[in-house]
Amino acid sequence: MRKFFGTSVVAISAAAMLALAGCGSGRDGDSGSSGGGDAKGFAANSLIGVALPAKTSENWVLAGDLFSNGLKEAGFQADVQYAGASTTVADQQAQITAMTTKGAKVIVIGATDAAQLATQVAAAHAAGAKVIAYDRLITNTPDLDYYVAFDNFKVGQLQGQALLDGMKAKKPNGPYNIELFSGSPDDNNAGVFFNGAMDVLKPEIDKGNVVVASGQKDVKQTAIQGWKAEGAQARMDQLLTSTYGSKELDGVLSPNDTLARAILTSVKGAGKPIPVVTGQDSEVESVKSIVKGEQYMTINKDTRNLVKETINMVKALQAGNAPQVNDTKSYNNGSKVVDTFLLPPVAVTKANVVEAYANDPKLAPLTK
């Protein structure tokens, strides 16, 4: 069982990232069940509301649009609100609060900070809400009914693994040096992307195949604060300075197309040969730079289809029904496992791009 709680990432060690990998093997059995609860239905015109974080990429911009749209064509009142671009997480408290004050029946919740919105949720669910976790899951707290994500884990691994593809397709004989890099420490969902991607490079850096010259490999040491492009890019200039004078740097493991962009400006900058860096998240500028033959891969995680499938429990709630979910067993957020719905994520790369994007109007164009 995976247990996510806590205001900051915590690195684990190698025989926990063993038993939390393996915790996905009760899914299989879980594919398709219904969640539990007392959904007793509401009116079909009732108001929803969604509680973003910043706009701090494109996926969150596009959720943003897709839920307006999404719960008023399927005849909802829709109350769609983003944080400010603060560092604190009283922006979105206050929108919750609003939003159950205003009598909303179902909260979407996209958590600026997974460990600060216990109270207001608790709030919610006395009122009657119904509360979904969207795309991260927030913690220590009972009231939370559900959540609908990517497997964020899985993320991890497709990014870890990809590291080491794309590195051996460069270079066939290592060892390679490389650097990791960690999203913000208040996103819970920061810790499993790194948890699941040095699930399969720690084995590697045990045997010495692979090699962090700079020796920072705690999560503490490489994560980003508010996923901040010039945070990262000013991490890689110091990195640079501090170790890479006469080293070869052969890949970066980033964990979303942002901080990647930013730390191949820094290589850039600094005249070193571009290593193989990791991504997340198919933003167009990353996707045009994958072509390019530069960042190597992205994940794409269709954020339509997120939408789709949260608006999707909302509709099973109003109707009365308990929502789909395909995993009751591996997500505690501290106080309780929650049923959760999952979607997989897909690994891309130049030599899939056209394929993975096929589908996607806006992205489809720029792989031609």
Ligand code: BGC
Given for the second form:
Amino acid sequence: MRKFFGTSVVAISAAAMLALAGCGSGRDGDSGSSGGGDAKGFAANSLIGVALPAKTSENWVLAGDLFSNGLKEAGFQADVQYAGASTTVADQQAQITAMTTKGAKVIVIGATDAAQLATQVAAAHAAGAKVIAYDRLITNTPDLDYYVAFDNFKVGQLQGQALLDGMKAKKPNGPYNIELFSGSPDDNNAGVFFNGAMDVLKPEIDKGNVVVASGQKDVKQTAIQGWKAEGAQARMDQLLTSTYGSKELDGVLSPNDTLARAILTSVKGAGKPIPVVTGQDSEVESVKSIVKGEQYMTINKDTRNLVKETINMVKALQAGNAPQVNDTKSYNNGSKVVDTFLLPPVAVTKANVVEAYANDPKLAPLTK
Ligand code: BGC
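Compare with the form predicted alone: the form predicted in complex with the named molecule:
Zooming out: every chain and molecule, the one shown earlier first.
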């Protein structure tokens, strides 16, 4: 298991601060080498673009604010954009193109659709910008320079394990009936979370200790387009009607908090006992629900740390240094292995909710 904490320190030397504005650094990422470190850097007040997906969960809203403030504090000009709620891919493609045209030196992208950005990323790269994938990997492009994220496979493993632990704590012996949900199919993370969870759940399913009573075990059958709460609620309503007339539902694998709360709304609406439901993102309403004893768990992927590490990368690039990475092997995007800075996610249940958010001024008061 990887154990990295957000300890990266990027030193910016005075000499590096004088670095010349670097345009036209060309396609130096094509070789698949470590990228960055092309001792050139760029002007300290350069434009940095941040293209985020639609606001499908609180973490994206927070990230936008943190990037705007953090980049400005570091002396950069910041252009932070969100894709719209419906035409997400086209919006984001146009935003990245506009950032490139405006001369952004680094473009940070939280991809709406992992597989639909290769053209825009290639153009940005050719214009001399460095491209950083934020939270979600961008696939099938040799022009992506860096990836910064929480270990999202580990997120899935923690969810799968918590689901098993939570069910066992409630009812010592199985078999346990569960249902599986996954995120939006265009988000590369959705499959990563699901595979991580199945890495833990599949052996128990194979042994018969855990039963997916609907039979819907494939990621395609479990996907919720656009990470929409209403999609999850509708699917749970259907599953309850089709499968849980008399059967007991012990647990639900939910990939994030937004969907977890929608699943709980459905179950409560049907007058069924509350099953063990997983989540992710430490959203305010879900933390409250955990404290109340309804949602079983969430994942803490502290957005403040992820944005901080990303801005550290931008600062290093500005200074002409190679950004700090801690994984140069795991993230093959289909075209190259992408240099990655990975942070560790933390599982949170009622048992550790107080300590988990002790340093979070927004969440700590909710746990008292
Ligand atoms: C993020 C999750 C989030 C989901 C929906 C994923 O890519 O990693 O934290 O819940 O998007 O917004």
